Amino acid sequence: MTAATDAHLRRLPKVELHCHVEGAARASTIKELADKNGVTFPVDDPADLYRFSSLNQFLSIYDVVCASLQTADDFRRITYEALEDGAAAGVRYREMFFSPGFVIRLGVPVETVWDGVRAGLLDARADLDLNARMVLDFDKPTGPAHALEMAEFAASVGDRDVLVGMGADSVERGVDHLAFKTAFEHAGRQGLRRTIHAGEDGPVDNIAVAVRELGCERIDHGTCLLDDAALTAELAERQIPLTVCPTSNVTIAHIVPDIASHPFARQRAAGVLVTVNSDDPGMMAFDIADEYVAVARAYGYSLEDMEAISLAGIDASWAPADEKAALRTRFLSEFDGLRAELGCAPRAG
């Protein structure tokens, strides 16, 4: 087995499937947008904006971010910059969340949000060495009526090459996930792929509801999956992916004390299709390349392990089959090139 250096891991080609565009926004950009839009900025130095020690503090900062986003160009800018930062961390393909509900309640129409997000994505496709698609997330605590409204809007966007799916985020406790069945069924009938944040700060039953009742094809976080051995075996057999964010679970949700305690490695050993993701890289100042380094160090993973994790992201993505095949060919070529450049042994087989 080959040791993986930090520099090598940063340069590995990557797929990312769990990244929120609002949480990827640069603090300096939010400062500029806040000033432009008349929003009170809570700190003097933008570098101090993303300092938090609890989920409540994180959410209060998230409110500042959302309040600063008011025009289509604001959303275009943060989308483009998020993809620019992702490309710098080795991302070749990303499916990225946007959450209109948080700004709709502030008076920004969903159409404004989508116009900006779409423009930023298309600009990034033209300028950067990556492809991306968007997933519309609804805010679960807002309730099933809002979920259906978001599903209907997502369905009205005809371009599935840009808006590929619908998801649901925010807290779980006290939320009846089965209440979202109508919204998810509507999304599915319209050709939208479906995912949901589940099993992070809530019970494993939420994962079961998601895959057995809501038709979800992916689970975001899924931290407590191993609490149910039968469900774990089901997800492994069906290869329903988990988009795992270990550092976020440590620093935002405080589910585990450190990455070594995170169940990622045990989920992977159980045959579950698990992927590595950054969640909110701007707010955590910790991108997916940092996440690869942290995961490799925490579990003693070899370069071969990390290359396999990189390829798992392709398998878990919602890219068309021909695009997946092209990505796999490209990734394997890049793996070989990096090994040769950095003096590592060639890949076996």
Ligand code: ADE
Given for the second form:
Amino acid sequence: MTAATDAHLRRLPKVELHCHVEGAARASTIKELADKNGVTFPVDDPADLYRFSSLNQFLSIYDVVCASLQTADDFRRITYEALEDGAAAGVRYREMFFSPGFVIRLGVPVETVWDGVRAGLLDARADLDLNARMVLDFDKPTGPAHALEMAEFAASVGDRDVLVGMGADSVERGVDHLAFKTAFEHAGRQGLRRTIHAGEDGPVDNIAVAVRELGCERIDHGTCLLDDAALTAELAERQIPLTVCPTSNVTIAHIVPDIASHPFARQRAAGVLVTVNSDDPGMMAFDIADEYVAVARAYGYSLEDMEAISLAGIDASWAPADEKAALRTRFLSEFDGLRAELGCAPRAG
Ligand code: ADE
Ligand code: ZN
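The form predicted together with the named molecule is what I want next, because the block you gave corresponds to the form predicted on its own; please supply it.
Up next: the whole complex, starting with the chain shown before.
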């Protein structure tokens, strides 16, 4: 068993599957875009807004932040910068959410959002040492008609290499998840992969509905999964991944007081395919490299554990099989190179 230093974990190659474009935006960029678009904040620096004591409060701040995003170029910029920041934290592959629901209600067309997000992604692919794909998240509290409209828009995009899937976010409480069946079925028929935020601030039944009724192939958060032993066994057996965001669950949704109390390690020990993710790194000022360090320290994980968690991200991703194989080869070679450079024992086997 090898101990992992913070510097080593920061440089470890990573996959990230749960990260929101809007929540990853730099506070300084949001401030510049707000000034450009004539949007006034209640504070001078949006970073001062980023204090939340509940998911509801977080989402109302998200609304204020999204009001600064008005043109395709605004979305291009935040998407590109989010990927730049991801690359600096060791991300080699990311599937990233964008949530048009917040700006649609302010009058920005979904086409404008997509044009910008797509351009930012393609520029990042050209310039940075990483690949990424996008997942369109609909806003659950806005209801099933919005969900279907987003599924139809996502299907119309056609280019599955860029827009790979559909997801859903915002609060769960008081939201009937079964009502999204039509939207998810439409997305599935059109070849979009499916995921959903479930079991974050809502009950474990939402996870059951997602995997048994909605055809979801991944669960975002899944924090309360262990409340249902049979469902936990089912997810482990079907290897349905959870995109876990431990720090977000502490600082945004306040589900657990600290990472040591988070069920991540117990979910992993139960055989569930768990991955580590940052959720909203801009708004939390905490990126996936910080998250790797926090997880390793909270559970006493070795470098071997953290390398295995990094590889689990490849398994859980929606990259094509040949890209997954290439990522795995690259990651193993980077693991070896980092161990040699930082004076650690070679990997076993
Ligand atoms: N949108 C951005 N972050 C979110 C979270 N943690 N839960 C639900 N919706 C979100
Ligand atoms: Zn999220």
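Note that the coordinates shown come from a computational prediction; the quantities given were computed from them, not determined experimentally. Only residues modelled in both forms are compared. Superpose the two forms; the largest set of C-alphas matching within 1.5 Å is the rigid core. Positions refer to the first chain, counted from 1.
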Shifted regions of at least three residues between the two forms, judged by C-alpha displacement of 2 Å or more after core alignment: 44-61
